[in-house]
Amino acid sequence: MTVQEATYYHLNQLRTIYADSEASQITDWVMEKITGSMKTERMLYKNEPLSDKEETLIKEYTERLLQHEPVQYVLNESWFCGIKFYVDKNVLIPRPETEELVGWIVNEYKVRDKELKIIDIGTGSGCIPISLKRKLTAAEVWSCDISTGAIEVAKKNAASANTTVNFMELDFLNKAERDKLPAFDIIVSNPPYIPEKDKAQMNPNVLNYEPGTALFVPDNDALIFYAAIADFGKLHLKENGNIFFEIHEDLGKAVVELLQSKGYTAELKKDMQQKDRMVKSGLV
């Protein structure tokens, strides 16, 4: 099989389940993969068989991509804030949402001189936290999550990009845990928010193989780790600080609401598809 050859094998493979601009995407990003060269490099040598290694990965990952395995879950990698971050099955796929969440931190922050502590609670793969240390190169910056295996993933990242954060691995719903924390100046989280009753909703890509963990919510008190948050806050957050959060586009109003009971101002941002999707807060 040439690199032509497996170019259109894999492309042709993927426009059975996926739109023709996104199964091309793919196979790109799946071809740079196994080549280790850009598609320009390919097209000069296209006519050169693949090694036999390379054969079998081609057709290794385009069977997992048929059944709906989220390609960066394949590839384990996924771009993020202009890092490449180690993924896999104990952590969510980062977003460009998130990116946004980062881009305001760092904005509001990024002309400050004075050191910053700050803290990511439910790290996931370490995206929030890394990419905010390398932005903000004087801040302290801690993480926790209660996944052992997705603490293991952000302390691969973080060594990866040079960084130093302090992973924890705790239960933030578990208030004695939590109390254990010290101060900071900033509190940034996207923590798990959709309503299990969204799960039907969802594409089988995500709901199959992301971690439930860090989605899902119950119905009934979706707003759980909101709460604990802003109680944790109260506590917490430095004279002056600030929380950040990434949000359901649905919840904006509950969550601004929610926190202004607690004692906090609210400030909704959406994000570049206009939907509500941040809130900074501090206490009044």
The other form holds:
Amino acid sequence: MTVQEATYYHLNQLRTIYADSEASQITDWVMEKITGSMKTERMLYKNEPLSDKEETLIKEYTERLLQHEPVQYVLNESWFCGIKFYVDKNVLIPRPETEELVGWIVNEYKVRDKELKIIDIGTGSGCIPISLKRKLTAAEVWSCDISTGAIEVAKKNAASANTTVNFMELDFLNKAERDKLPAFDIIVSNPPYIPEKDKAQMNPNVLNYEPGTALFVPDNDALIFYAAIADFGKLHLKENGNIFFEIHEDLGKAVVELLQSKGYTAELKKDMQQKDRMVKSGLV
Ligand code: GLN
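The form predicted together with glutamine is what I want next, because the block you gave corresponds to the form predicted alone; please supply it.
Then the entire complex follows, led off by the chain already shown.
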């Protein structure tokens, strides 16, 4: 099989489940991973045969992608804030909306990152604390998650990005556990926020592959993490400290009301899709 034949084989298979543009993007990513060359370079040797190993890989990747497995898990990589992260089924695939949340924090604090103490709650791949530490280099960055597998992935990512982050495995909903943490200037979180009832409308690539604990909350208690983090902030937010949240696009008003009822200010911000997606909060 030549490089060109492999590309068409893969693309045509993917077109059976993905729109053309997405199928092309995924094919390009897969071919780049397999050959180690970018598209323009691959054009130069499109008639060269793939090695046996490369041919086996493309077949394996195609099979997995046809089962709706996200390409990021198939290739074990995902880009976030210009950094390549290792990802697997232990962690959520980092989303562009979350890059906007990181951007908001960096913009607000870049001229005064000295002696900032930051914690990311529910860290998954570690995309938030690692990107923050890369931009706010003088800050002391902490991070926690309930999942042992996620903490392992996040540590691996911090090491390959050459950043120092203090990782802790803990169940944040357990008050006794979270209260062992110190005080912070910035608390950030993209917590699980999808009500279980929304499962019915979700794509199989998310539902069958991404970790449910990172995504879902009970229908009758969808803001459980926001409430716990607000309670934590009362004791663990330093003076003039701020909480930054990613939120469900339909729950902006509900999150703002919850925060105000607990004595916080709350500023909503839309993402690039014009959806309510982030909140900045502080004690009144
Ligand atoms: N902090 C990680 C992210 O934003 C994980 C979030 C989660 O698992 N809910 O991608």
